[in-house]
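Here you get one chain, nothing else, as structure tokens; it is the form predicted alone.
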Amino acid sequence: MRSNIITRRAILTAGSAALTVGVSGLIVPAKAQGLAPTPTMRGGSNNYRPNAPIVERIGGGGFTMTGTVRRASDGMPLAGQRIQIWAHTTEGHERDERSHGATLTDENGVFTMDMPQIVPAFGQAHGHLASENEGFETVFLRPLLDSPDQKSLTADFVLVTV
């Protein structure tokens, strides 16, 4: 025989469900949580060129650099953020102007740049990226490839407002 006694657990469960659904009956989206900001990496700014042009691709392509840009305070993706990319590639050294280019993030905070294959410089195959955007701290990254044969690299940014 079941008891009609309302337990504390039943009240808490029902109350939580009511708060989640809300008065309108629609599910309320969860608020994004803050994320730890991306620290600048040592050596990331080597051969940086302020205001590199926004380009469709760097050189002949064959390697893909991609990533996301989010705001640290709430984790929201940031559209229209400028990301500069450069590297030592099969077509030029990382200090060469033709080895630099910038792109903008899309509405989901995603950026993609096609560029020549990254090759080792100073014993390591690595790329360089800079997030240089008004209202946010500038961040420089220098991620390493797992192998010189790798055809893509992902680098994500979490930015702090200034």
Given for the second form:
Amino acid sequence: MRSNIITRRAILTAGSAALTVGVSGLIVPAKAQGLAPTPTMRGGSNNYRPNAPIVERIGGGGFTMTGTVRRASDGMPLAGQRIQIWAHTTEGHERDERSHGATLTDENGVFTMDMPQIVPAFGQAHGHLASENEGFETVFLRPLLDSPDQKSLTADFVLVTV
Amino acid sequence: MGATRTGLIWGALATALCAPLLAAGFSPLLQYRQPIYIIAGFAGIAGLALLLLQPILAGNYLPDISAKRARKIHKIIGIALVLMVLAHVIGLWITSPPDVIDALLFRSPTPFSIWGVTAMWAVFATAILAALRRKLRIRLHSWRYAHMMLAVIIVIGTVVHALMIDGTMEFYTKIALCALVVVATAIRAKQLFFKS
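Switching conditions: you have the form predicted alone, so give me the form predicted in complex with its partner chain.
In what comes next, the whole complex appears, and the chain from above leads the way.
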């Protein structure tokens, strides 16, 4: 008796699951060109400074932060997008003004920032990035270094039009 | 107990408590930190070290100390522990307010925060319970049970918190201190609840 109920439930569950997967499988290819938008990461906006100036490099440099900025609707690279970058480095704390700087993406939607070496702070070696651009939702990232000896870090943005 | 053995036990305990603090003093990360951040970090390490003393004093495992004196020191170390937790959290708050607010609200991206904050609340609860024990006329058995449960939460929370952090503590002294704290707590818990 008991096994009968479970079997019927199992069939119903599996059936509806298969139906859901099948239908969504039919829908997804219709907008396959779109990219999943990059969600803001927890703690990403901590110690953010609005309107940090565009700089050639932050401090003395030596560590490279790179990434790309693309549009969610069609995956097109976005040029001239302002990305602010900050971290706890060998030259200053996250909150220090001198630890912040912004840069713009090139025609391929690529940004690069030369900055001081990131060092572990608050228990993790991590950086912060903000995409702060008109016409797109603001996104804050907080990527981690795999090792504190790492000399570069990559963070990509896929932005949603407001 | 021989004087040599007594000396060895005290020496070993002093080493277990001081080595992690001393080793952290040589951390290369210190040069990139402001004084308040350094103090906050060391308050955390000192708190972990004090945790080792608590089960040892509660069980009166040290030579040449009367049970009464051990209890008294246990109480004083308990108060010191509360002060270390406060110094740790307030120091970190001054260093980076949003990171500490995230941690206290259990929404921090760092996986170790939840362990540390849980241990913090357990430390505060222990202090409040200890202060109200007489007033509330809590019976010895209930008191021991509640105090030990909180102690276990504090020890597990603090040890996991410390082990997951990439900070100023040196790797081997951190592992050794954490292991000692867990073992000492387990021995005391076994003695209290599984008397053979």
